[in-house]
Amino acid sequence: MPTKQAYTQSEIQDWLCCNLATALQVEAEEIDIQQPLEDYGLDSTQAMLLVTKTEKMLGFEVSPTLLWHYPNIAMLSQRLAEESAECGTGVTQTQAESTILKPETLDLSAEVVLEPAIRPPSQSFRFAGKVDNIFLTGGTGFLGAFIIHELLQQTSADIYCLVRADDINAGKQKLQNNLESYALWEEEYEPRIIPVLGDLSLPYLGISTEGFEMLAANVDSIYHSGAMLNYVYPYPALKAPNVLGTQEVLRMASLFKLKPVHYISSVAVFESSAYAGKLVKEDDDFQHWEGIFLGYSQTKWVGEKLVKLASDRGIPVTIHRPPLIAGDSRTGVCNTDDFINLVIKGCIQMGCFPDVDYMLDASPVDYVSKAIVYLSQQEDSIGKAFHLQHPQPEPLSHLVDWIGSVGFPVEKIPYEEWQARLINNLSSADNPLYTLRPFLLERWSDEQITIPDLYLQSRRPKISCEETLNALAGSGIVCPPLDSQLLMTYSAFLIQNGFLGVA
């Protein structure tokens, strides 16, 4: 850290406005210091870069969660000015950190409230093998693009895709650009992709009452893949899109005619320490939320509980729980902004990986999307949950050995040594770990554990996918092994698009 000096609130405020504008690629004059930071829609990487730059300028560590516990730039700059004054007068870092607002303890069970009016109409649900109209959220995301592609191939339905855009043409272009970025766009399917302007975080999904009711009356099934994925935002900042948005999807499912909801959840619902080392099956209930400290994971726990409540009321639901998702096993196409890819790239640039007990259970995105669409078309899947993590995970050490075997000079070193290099040796934002450093080093929850600690095998549940594999038997959908052929497919794509240098 640079030499500490006291900065005024005005100086910090101007600095934050300038750097937030840079991150969002807008003019500084467009930043409103009273507007909630969460409204700017920063992704995890942008948020971490802002934290890292702030630390460098102020000369002391800044908790990533601080950005959202002080809801706007005016309040945040005031808090950071107080912190700057304390550090400038010789207060130790430990003393200064003790004044930083820590996340309040949430009772997630109290958040599980589904509006009483959201319940099925009087008629009972009858499963239909063929559907004409599908409503889908999350179509501008990574998995969402592959679900669209699979639905276009496996059904003849029109797909109404919720999208944030200024107008219909912009929404259509946004969906097309996303499909093109993952090599999935096919011109012949263009008439069947219909943008619906809206926003997950708003009542009725940001759709007019008339438009919402029209969709509810005409769509035959719903795929809810949309969510704000941000590892820095606390629960309150993610509640509107991830929890209340799910409630609005369930409202649509129950309005006028009963429609099945295929909900894309996450294995993150089992991140409570209560499940550490325990076997978790698809039909196991998940009551424990204590120890889930990432805001995103908390919203997925509450969101899935809402879906369960809807199921108890008679709304037909299917739950799909993917893990972290890897690239396309056929083409290697992946989301290069994905947390795993950024960490792997950063470790290769550092020349070392931490020697830790991690298991790689990420499933290829094409396996996940094919499984979701196939299972959603099976009548006996209604009311069930499915686990889509890799059925044959491999130790992280195998990946590191393979990376070394293809020419990248990397070594495995003790975690403490790797962490020390992360703190002391990185000085350039060219390495993704430099940007992610505040997030990786932040200590969370009463246990004061870091994110790398969270993924140790001793803290992870053993997630069974036996029932899922049985349900997929005979479909031809098989998760490819994490072998050298798959790793070569992934690395070839990452090298060809310039994400990784040539070994």
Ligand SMILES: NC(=O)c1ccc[n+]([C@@H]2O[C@H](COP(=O)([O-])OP(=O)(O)OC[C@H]3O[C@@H](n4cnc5c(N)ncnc54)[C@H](OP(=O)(O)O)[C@@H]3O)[C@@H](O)[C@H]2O)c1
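For clarity, a rigid core is taken as the largest C-alpha set superposing within 1.5 Å between two forms. Numbering follows the first chain given and starts at 1. Just so we're clear, the structure is a prediction, and the values are computed from it rather than from any experiment. Compared with the form predicted in complex with this ligand:
Relative to the superposed core, Trp15 undergoes a Cα shift of 2 Å or more between these two forms. Residue displacement note: Glu466 has its CA displaced by under 2 Å between these two forms (rigid core superposed). When the rigid core is held fixed, the Cα atom of Val478 travels less than 2 angstroms between these two forms.
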The other form holds:
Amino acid sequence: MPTKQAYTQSEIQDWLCCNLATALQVEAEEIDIQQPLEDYGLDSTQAMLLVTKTEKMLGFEVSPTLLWHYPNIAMLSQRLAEESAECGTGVTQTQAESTILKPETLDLSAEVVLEPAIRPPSQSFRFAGKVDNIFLTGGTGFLGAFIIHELLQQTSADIYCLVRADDINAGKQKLQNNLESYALWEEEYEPRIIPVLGDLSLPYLGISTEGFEMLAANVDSIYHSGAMLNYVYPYPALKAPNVLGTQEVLRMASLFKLKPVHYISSVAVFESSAYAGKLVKEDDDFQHWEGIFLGYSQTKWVGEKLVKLASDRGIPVTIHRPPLIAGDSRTGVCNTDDFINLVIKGCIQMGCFPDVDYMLDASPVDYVSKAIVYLSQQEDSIGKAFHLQHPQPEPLSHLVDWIGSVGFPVEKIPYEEWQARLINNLSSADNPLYTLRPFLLERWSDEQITIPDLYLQSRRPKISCEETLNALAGSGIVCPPLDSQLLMTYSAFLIQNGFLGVA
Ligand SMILES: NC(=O)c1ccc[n+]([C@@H]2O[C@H](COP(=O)([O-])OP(=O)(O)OC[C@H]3O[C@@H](n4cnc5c(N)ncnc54)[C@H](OP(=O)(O)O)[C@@H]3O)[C@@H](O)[C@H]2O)c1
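How about the form predicted in complex with this ligand, since we already have the form predicted alone?
Complete assembly follows, chain above in first position.
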């Protein structure tokens, strides 16, 4: 950390406004110091860059989540100014550097509250093999694009897609651009993909009451893939889209007529330390949430619990828990902005990977989407959960060896050495790991563990997918092996689109 100096609240405030405006490419005057920071919608990378720059300026370590634990810039600047004063006046270097401003802990079980009014209407649910109208969230995202594509292939239904856009045309274009970006668009799809303007964070999904009721009356099933995937924001900043948005989806499912909800959860619901080394099966109930650190994972835990509460009340649901979702096994197309791709790119640029006991538990997006759509069409899936993780995960070290074998010079070094290189040798934001540093290095809880520590094999549950594979038997849907052919498909795409340099 650079030399410390005490900054006043107004200096920090001006600095934050200026840098937030730069990140958002707007004028500093457009930043309102009373506006909640999450309203500005920074993605993980922009948020990490702001944290890194703030640390550099202040000269002490700042928790990435702190930026979203103070309601607005005015209050955050006040807190940082207090910290800056302490650091600038006599707190020793060692003390100051170990000072991390930590958010309060949450009781997640207390967050599981589903409005009493969300319950089935009087008539009972009848499973329909054929559906005419589907409502889908997350259609402008990675998995959502593949689910839309699969639904268009496997059903004759029209798909009403919740989309954040200024008008219907912009919404239509946003959905089309997304499908095109994953090489999935066909002109003939156009009339069957119908944008619905709205926002998961808002009551009634930001749709007018009449529009919401019209959908509730006419839709036959719901696929809820939308969520804010941000590994930096804390729970409160993600609660509206990920938890309250799920509640609104359940409201739609229960209004006028019962319709099944196919909810895209995540294996992150098992991130509690209580499951370390334990076998978890699809239909196991899970109560533990202690030790789930990421706000995103916390919202997935609460979101899934709401879906289970709805199921207990009689709303038909299926729960799909994907692991890390990798690219399309046929074309290699993937979401280059996702965390794992950024880490791989950063490690290749650094020339080294940490030698850690990780399993590469990632499933190709085409497997995940095909499985979700197939399972959603089976009557006996209702009320069940499915695990879509890779049936034969590979050790991360195999991936590193493979990267080396195709010409990228990388070595495996002890984890502590890798961390030290991250701190001492990276000075440029050209390497994606530079902006991820606070996130990768921050120490949490009494155990003082980092986020990467959480994914060590010894801390992971053993997630069984036996019942899911049984349910998929006979469907022809098989998860492609994580072999050199698949890795070649992925790397060819990443090199071709310029994300990775030529080996
Ligand atoms: N990717 C993974 O590795 C992974 C692993 C396990 C589980 N999952 C789950 O799979 C689902 C899909 O993930 P993904 O990888 O497709 O994520 P993604 O590419 O980031 O897409 C997220 C989608 O949610 C939408 N969304 C976010 N906030 C919204 C809001 N306030 N209102 C309306 N829509 C909003 C986004 O719309 P905009 O385009 O407007 O932002 C986008 O369409 C999520 O539920 C995620 O938790 C993903």
